[in-house]
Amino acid sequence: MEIDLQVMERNGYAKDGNQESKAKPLLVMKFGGTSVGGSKPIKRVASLVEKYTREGNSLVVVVSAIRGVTNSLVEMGNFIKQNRRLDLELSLEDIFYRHLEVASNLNLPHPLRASLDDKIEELFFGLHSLALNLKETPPKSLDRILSYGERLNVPIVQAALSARGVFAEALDASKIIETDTNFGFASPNMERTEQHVKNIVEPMIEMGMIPVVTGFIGSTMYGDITTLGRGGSDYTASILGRVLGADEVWIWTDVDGVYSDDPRKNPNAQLLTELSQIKAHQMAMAGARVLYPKTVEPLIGTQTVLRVKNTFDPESPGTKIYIKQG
């Protein structure tokens, strides 16, 4: 991708020599399916990212599956195991209806709806012909129909950005985050993903974009797609967060931030406004609800800061988890 360096400096990019230097902060946002549930929500969203671009910071967004969307298809896995073709064929026409309705209520100037909708049934069809065509639903595939759900979700949220003015495109994870062959719960392989990165993701911020990245997914140096596990795309957000040398990676929500216990069990757990990372891992692993096991793991002995924050609750100061000096 060629860099206009016209872009780049209306957009916060100071040449140092015959370098180019980064004069904005680099934050790396992912929105969850509760966050991006539905139209409202991803006006929110939009609105959100709109403003930390509009007070000088570069962004990176991960976004998940519109909540119950991967649950859905996970069920299709199951339809088409057991032949209940019907059924197979009734998610799918609700999947499809599920995003276009989400895609109507945003009410998007009609060029940019139409396009909107031209993406989401090319997608659709491509869930629609593969889940079709299996017998079996091995790892492999399974992985390819759960991709579904972050692959028809990212353009959605694309558009409502375009429509606020934002300068935004879509990038399927796929093209960038290098994984094992591990279907259904890949590792990536850090030295590929960081290739791929600077190849594309660099050039789409040094020209002030933002990339709008499909969570949970990756694929294998043969180009087969993986998932990284269920919650994956906080792994996602770290991943990224890690090889661009992101100054904070924010988790947004539709909790405070991490709580010393389960609030839902437990009417005295504490929100904690602050945590090591290695203090945030052992949570995670041990079950922490909001975060994914995996999310703190790239970031720790890095300098970038991971936030947990409330979508719909901006202003609270959520949980910063950092590396603790002394």
Contents of the next structure:
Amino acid sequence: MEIDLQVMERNGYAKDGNQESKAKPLLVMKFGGTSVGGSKPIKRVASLVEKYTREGNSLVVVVSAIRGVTNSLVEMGNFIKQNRRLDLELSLEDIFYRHLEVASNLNLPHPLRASLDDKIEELFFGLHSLALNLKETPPKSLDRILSYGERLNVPIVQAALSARGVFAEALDASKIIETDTNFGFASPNMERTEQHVKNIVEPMIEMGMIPVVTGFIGSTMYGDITTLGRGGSDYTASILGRVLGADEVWIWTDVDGVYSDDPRKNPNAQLLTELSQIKAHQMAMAGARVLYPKTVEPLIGTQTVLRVKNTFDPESPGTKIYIKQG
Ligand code: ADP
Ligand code: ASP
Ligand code: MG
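Just the form predicted alone so far, so send over the form predicted together with ligand ADP.
Full complex below, order starting with the chain above.
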């Protein structure tokens, strides 16, 4: 077996290969839209992150937009194109109050709440002026609009973690995931991304901080925000897992794992507790929505284990996807 010494060193193995000195396992955990779909699930997410941190792991957290928000932002793009100003204003207002309400229901202590409200307001004003100044929505502008779903939610999750005494910092993935200019469906430049991750994410982890990263988005070498494709936060997690040489990438969602078929449509679907990377990749590419099609790709051939787990039933074993034959 070929051993990647750089990855091992980064993960804390001594150069002499002494396993005793291995640092904490590094887990990238991605929480999907339902898992962060309101104050209650966000509190649940914060308690899970706290648990796995206290158990001695280093974590990187990837967060989606609150359930339904990306769809509302897409709709907003249509209102812009159709010059439906009133609908646009109402939609903006709805997004603003939705986030403020979630923040409010977290019952944060005063200083945290005040600074979170400020952040939400600041981001919202960015979205508001962007949306009201556009007449058309070419893919580049639409990606900027869509990015606000994840960018508004990350400070909320970070605040929920801080309230539990977990040392976490919000991080905009447009600073670390560098992509091509294929707006709406951008692909990462892995070398450049690895460099940004080394410069920005690794020092945070070394300081004992949990980066709370926006899923779904990146930026071009010119600094324009891109999106990776709808459902792409899973891909954000596996890209980060790859460049960090993480031990595991966990996709937390609203079902127990990967099933033989969509369990919401087929009551006979079977939970698959173990899958090879190749089989999982095939299933994702064939449209099993639980994994964004390209999720497994960056991990193929690596030792990084990919798991799919249920945020609402965390003790359930989930699906383990790893490098095995068959
Ligand atoms: P998230 O917001 O957490 O990313 P998604 O809606 O993208 O969640 O994916 C989870 C959903 O994927 C499940 O609720 C389920 O209905 C659907 N799904 C489709 N195919 C499968 C499958 N083969 N196994 C599990 N879930 C599946
Ligand atoms: N928020 C984005 C979407 O709804 C990305 C994701 O949820 O993974 O498509
Ligand atoms: Mg998804």
